[in-house]
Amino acid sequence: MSLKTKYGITALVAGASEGIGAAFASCLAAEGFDLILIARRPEPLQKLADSLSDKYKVGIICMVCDLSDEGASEHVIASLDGKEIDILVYNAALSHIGSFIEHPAEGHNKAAHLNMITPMNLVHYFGGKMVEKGRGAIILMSSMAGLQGSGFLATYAATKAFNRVFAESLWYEWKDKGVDIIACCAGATVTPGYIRSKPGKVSLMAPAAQKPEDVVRECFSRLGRRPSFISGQANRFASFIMQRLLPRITAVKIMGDSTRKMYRL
């Protein structure tokens, strides 16, 4: 069954300028869904929105907005004015790369809104409403980095792995209504971002870093099978060694020394 036969005509991407909210756009758009994208830089994000439209024939709105703003939610809500949404991938993301405490509390203020609470008063809304009609998709990107405690990457590690639980829990809830939710644990991703922080490399054996549409090809191969995933089979295979079979003070003390080595903190 096609996405567009078993969830609707439209999708929500917020966070979908680049990387792998831009893979999920143009994943979508293939798949002849009109779209409706929300990003904080109006250019890549119009840019986008022109070679999916030109390409694929399909209707996309742009909706400029700073998600870690406390109004972010009510606005992209009054701004749809009651437009059906079918399905909702939450993307946006904000990271800061290393110490907790070096870093302004605001920052990390805009981080847990951006991270939590924007995509929470989202999943609310529009989840209420698929709900409500019997039918729909919720995407949360999650990370490998909220899978235990993760050194330098507190804030985001701790946000990421509400974003899971977040998604697992309301899955059981929704299960039987029609609704499909997923978390997507992603780790390093080819992405704009992630060659701007300009990681190093942290050893031989260290995953590789996934391509933006193999992890959103996976994501969707898995939606509606299950409440959570870990993207790629390196990273699953990594996952394992460090959830199951290593003491958890042992899998925090390498996440922190792998961020500490790839970004020489």
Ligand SMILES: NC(=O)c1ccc[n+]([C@@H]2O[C@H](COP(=O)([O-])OP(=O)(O)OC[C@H]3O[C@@H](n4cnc5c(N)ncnc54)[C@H](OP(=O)(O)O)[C@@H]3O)[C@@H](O)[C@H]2O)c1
Second form
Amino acid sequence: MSLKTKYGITALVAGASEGIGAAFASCLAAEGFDLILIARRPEPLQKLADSLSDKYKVGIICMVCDLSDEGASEHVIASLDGKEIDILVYNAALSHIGSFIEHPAEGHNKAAHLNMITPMNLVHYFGGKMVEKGRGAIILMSSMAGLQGSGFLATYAATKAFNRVFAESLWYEWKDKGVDIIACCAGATVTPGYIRSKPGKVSLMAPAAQKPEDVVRECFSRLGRRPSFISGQANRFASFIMQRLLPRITAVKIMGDSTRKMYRL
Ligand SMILES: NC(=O)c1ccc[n+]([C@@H]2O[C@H](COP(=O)([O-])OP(=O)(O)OC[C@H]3O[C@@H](n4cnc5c(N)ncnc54)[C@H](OP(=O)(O)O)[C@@H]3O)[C@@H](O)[C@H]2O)c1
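Return one more block: the form predicted in complex with the named molecule, after the form predicted alone shown previously.
Next comes the full complex, and the chain you just saw is listed first.
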């Protein structure tokens, strides 16, 4: 069954202009969904919208909004003025790489808001509408960093753990209500944000970074079948060793050591 037949006609992608969010938007446009695309910078957002509407002849609304602002979810909901959303993809995230204490508390608050509070509020509103009508889908981006403590990514990792547990919990609550929700735990993925972070090579054994399109394809193939998943075979193998075979303290040390080495901290 196509995504459109199963879920409806309109998808909202929060954090859509580049990287994994843009790949979600492209995939959904190719499936024939009308789109609402959100990001802070208007130019890349409009450029993507123009190219997708030209190529796939779908309707696209661009919304410029900083989703880390306190009133962001209320703003998004009010701007949509009752418009039905059939698929919600929450992709935007903020990560501070480095010492927790040396980064201002304000920055950690912004990350907590962008990565947890805004998606929680949007899921509460749009998820509620989906449950009412008995169909819909929600995708929350999580990360392998959230599978255990990850030194030098403390707030980011903790917010990503939130997204996974949050999606899994709602998957259980909604499994008989026609609404699918999934947390996508990505590993390193070649996106502009990832490249800007200037990661170094950790070791020859580290899983290769995935392409955004591959993460998105895997996500749609698991949506409706699982509450969460780890993207990429090499990442699943690494996670099996870290989560199932090694003691948690070892997994936490490996993550912290890798991040320290990767970002020369
Ligand atoms: N890339 C990886 O290696 C990786 C690994 C694991 C998990 N993930 C997860 O995958 C997701 C996407 O990652 P990515 O690398 O594609 O991210 P990215 O390159 O940083 O792009 C994120 C998108 O979100 C938008 N955005 C960022 N902050 C925003 C804000 N405050 N308000 C509204 N929009 C905002 C950006 O556009 P503007 O800048 O114009 O706002 C951009 O379109 C994230 O949730 C991340 O945690 C990524």
